[in-house]
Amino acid sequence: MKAVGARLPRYDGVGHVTGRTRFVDDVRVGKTLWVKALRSPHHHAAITRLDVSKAAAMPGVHAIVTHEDIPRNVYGHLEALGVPGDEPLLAAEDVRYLGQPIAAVAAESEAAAQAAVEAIEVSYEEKPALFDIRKALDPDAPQIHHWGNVYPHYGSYNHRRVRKGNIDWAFEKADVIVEGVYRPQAIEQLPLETQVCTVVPEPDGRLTVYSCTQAMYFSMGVVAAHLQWPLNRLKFVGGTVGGGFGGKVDTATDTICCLLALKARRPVKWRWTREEEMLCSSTRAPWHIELADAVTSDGWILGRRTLTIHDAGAYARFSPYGLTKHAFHHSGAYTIPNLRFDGFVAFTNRVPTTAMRGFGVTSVSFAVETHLNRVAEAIGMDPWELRLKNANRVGDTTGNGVTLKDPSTVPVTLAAAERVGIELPAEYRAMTSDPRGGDLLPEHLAAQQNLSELNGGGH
């Protein structure tokens, strides 16, 4: 406990900034062939010819791998979740984004991987391009994805659904609906180490991967799947991440850098440029959130509507993981007895999309939160006030049918006002995150509650 509330210097902090810390890029191996990649010039295309030869004869060229060269070419990072994979680790038929990656060079030096590249003889017949997420269940829409422009592996449905008492009941009784329409963009986790990358092929035939993956055995499993190895053939040394934020978890260098190794039979490094970074790492998902709110003139929420579309990019990966999470936290934290709520992964030609500090939940959070403001001035009452009568207590269940044990809403929030010198009314200052009674809980609010599994009773 001595710990607690101490200042503690990081176990890192004197190798950052003393510069000794050791990252990805630093690892050195001799005889080292630098990678290259042939990416996309489109963001949309057909694939018709692809002809490495005339690079392949380049001087100082030791290896070139395309789709046909990957035992396993399309694997999806969630399978073992249930998503089924849709992703070429390198493109076969057609190229669906800016920047994707066809083939790879290993070559003496950077020059000589780049200019094998440069070599590469590729044709295209361009496709119509999406890159407006409302327009992608449109049926005039141009079709960019073989499962059509929804993911559609949600059991029966082809979307996340959430159901919750009577929305309709909710909507006739309000005083007031209030909607509104967020679009939180994409934003670029922009790491100051770039994705990197160095493979070794040993004497007894496995491979040490150097890596920068956020996610160590998440990655060697993914690169297992496509080489269609066992885990106990590959050995992974991680090191200090350079900056992920969540970007690095989508394994970008290392399968295709075991591949050129073991072509090669020589170490390999690949080490995205400022260019690459920018143009062909993932990004945080954008959204469009349409939020309908029935409320009643002193200030409770009756009913929620919900419809949320995700921008996966060209490809699944984690987007289905994600508008999931999105799902669980589309009430906030508060407690609506109510709810309807629609929530779809389409498809664009823009990069796929992952990952990034509260994945699927700071994006509906940012509305809900904004919109709960717009509630408030529409019924003309405090926002602090708002959210604290209509926030989770112990014994209310989500959307979800989970029971809240131990909310912390109206204890944060109380702080968060005093913090900022808000002066609430004593009844407001005095509440708890206990359980509902008196005037917290009006009629409407009585039968979403399940005090009997905090007693021992229930599932």
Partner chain sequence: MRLTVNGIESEISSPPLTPLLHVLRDELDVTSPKAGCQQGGCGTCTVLVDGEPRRSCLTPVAAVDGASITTLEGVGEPERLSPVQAAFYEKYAAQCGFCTPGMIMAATALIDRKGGPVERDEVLEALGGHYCRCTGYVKIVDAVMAASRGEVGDVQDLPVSEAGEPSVEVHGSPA
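Show the other one: the form predicted in complex with its partner chain, since we just had the form predicted alone.
The following holds one chain only.
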């Protein structure tokens, strides 16, 4: 272990402080064309007419692409993992969020590209839009997707389920039932470098892609799928990302730049404006989380019922996976023997949502920790003691059937209490992660083994 705890120089540090680090926007290739996109001005509409002929004839314009130019327009970011695709690279019939790209232009300058975008003839028929996920499941909600408003592929279910123990027993046995609704909102990751890409057509027929992606091989797969190309015709250059925080996991610019570079036979570059980044790039997802805990008056959490609705925005992208992570973490760092979790990925007319630091987990942790404070208040117990009592211990089983070997809830909670100067009773201070025993192994926890079941496949 030479690295942990050691003060090591950043290998890219000198480049950063001398202005020599080459970000994607700093790559210089001769005769590069600029890209601009026609984006939907509506949250939800049908495209009734799209004619790029006038724009294509404008001075300085070298290529325009629409859905017709894309070998495979509809592809899903998780398709390789079995999540069916739902998102067109360029909108064909419907636009489902404000800012959704419909066509893209490569021209001699940013201004020429923008002028051409404005010359594209397009008409829309507006449709009612949906923004509140809680309403997505209502029968009279505007229908957004060919799937309806719920992503339906969790094995044989249309949502992610977790079942552990006997939830009805827990709620019958409880002294107190504590309910709460939590709605963490969307957050823009806001990297200082906006989405940017440069693509160079090489003489051997390959494409070199200078990408700001956070997930190089992943983006390669997405581009190859849309182009219907083998991976070996793509050369990705990346590794210098001007901040991502999850927002650069989605492949936002690379594929469209590849299509334009091929069509124009020239290098192209697309750098989003800050405004595009704020309006059209994916955000952290908003969630609607309803929790109900069955609690004894001496502070045991016997059971938890959870209804979660994850706002995917207009398309699935990584949301099915985010919800799965959310499901795994919905009991927090605590052992709750009886669980019933139902989580839906719902569509709205917001920008598609994606990863941001703790995808799916941060939202549920916020809900769980806030909820535990409410539980403590409801039964008049110290919130630290409530947490320690129900903390994960060696040998406990989680909702998704994992038997814990080295959980850290107890030492971390104790260390946190010490740091903020909380005096805990001696019996709590003496706690460890060791397997439960004595009065910390009440009957209902002793019987918990092998009761969990995670329903539904998919991601």
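Take the two forms, superpose them, and find the largest set of C-alpha atoms that agree within 1.5 Å; that set is the rigid core. This is a predicted model, so every value here is computed, not measured. Residue numbers count along the first chain shown, from 1.
- Relative to the superposed core, Gly13 shifts its CA atom by 2 Å or more between these two forms.
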